[in-house]
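A single chain, nothing else alongside it, follows as structure tokens in the form predicted alone.
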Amino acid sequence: MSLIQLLELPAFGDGRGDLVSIEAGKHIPFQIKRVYCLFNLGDHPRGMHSHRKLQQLAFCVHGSCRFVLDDGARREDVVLSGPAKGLLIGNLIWREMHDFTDDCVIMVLASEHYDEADYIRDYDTFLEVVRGKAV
């Protein structure tokens, strides 16, 4: 099984423009306690870190960029471009952001409030948790 599950969001568009829109519990299995939103993104990676719980649906609102996704066994590579493409990441998945355009923005539901206590932000403490050898 893959670790990349991208989800197609549902897109709508008539000679106005066009619409994309997410609803918890039916496009996303998980309740939505926190929205944010990265820009001006520079040549700096993003994320370097997992988290015990906490899932995310990732989408670049504009832009694109390279998610890399690691389980502690396998490592697979996602390139992601417009908002109609969300990329699920579940809780312990350590995710890196890469290869941002210029105008990137990326916006990120999640499905807990913030909390220091969630992150594992070295990868060697990542692997004894998903190895179970640490909690």
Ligand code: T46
Given for the second form:
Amino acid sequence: MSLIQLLELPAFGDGRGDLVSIEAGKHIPFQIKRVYCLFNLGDHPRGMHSHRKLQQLAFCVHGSCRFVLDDGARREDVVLSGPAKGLLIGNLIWREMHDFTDDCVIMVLASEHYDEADYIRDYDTFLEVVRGKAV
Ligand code: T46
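Give me the form predicted together with dTDP-4-keto-6-deoxyglucose now, not the form predicted alone.
The next block holds the full complex; its first chain is the one shown before.
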């Protein structure tokens, strides 16, 4: 199975414009405890870490950017754009974000509150954890 799991949300468009709705418990495979946005992004890649427990669903609600996902054995990427297409990012997946357009706004729905202890920010440590050598 591909590392890139996209969740397509229904869009309701009419003569006035478009509307996308996300319903907790219906569209999202986890309880949402936190929402955050990334904007004013420049040339610097973001992410470059994994999470021990956190699950997330990321949308590029405006502009576009490229997500790289890596499970320690495979590395795949996807260009994300638009509020109707979310990228599921499970736990123990290394993620990187690159190639932000000037107008890029990313919204992330997260299964846990912010906890720095949940982050694995070193790639070699990430590999040791996914290969079962460390916790
Ligand atoms: C992820 C990718 C997609 C908080 O205080 N609360 C928060 O909820 C978040 C997400 C961050 N922060 C603080 C921690 C750092 O001092 O904001 C600063 C920047 O966070 P970070 O360097 O982790 O940001 P990114 O863009 O590299 O990663 C973020 C999320 O942290 C991460 O979970 O998966 O977006």
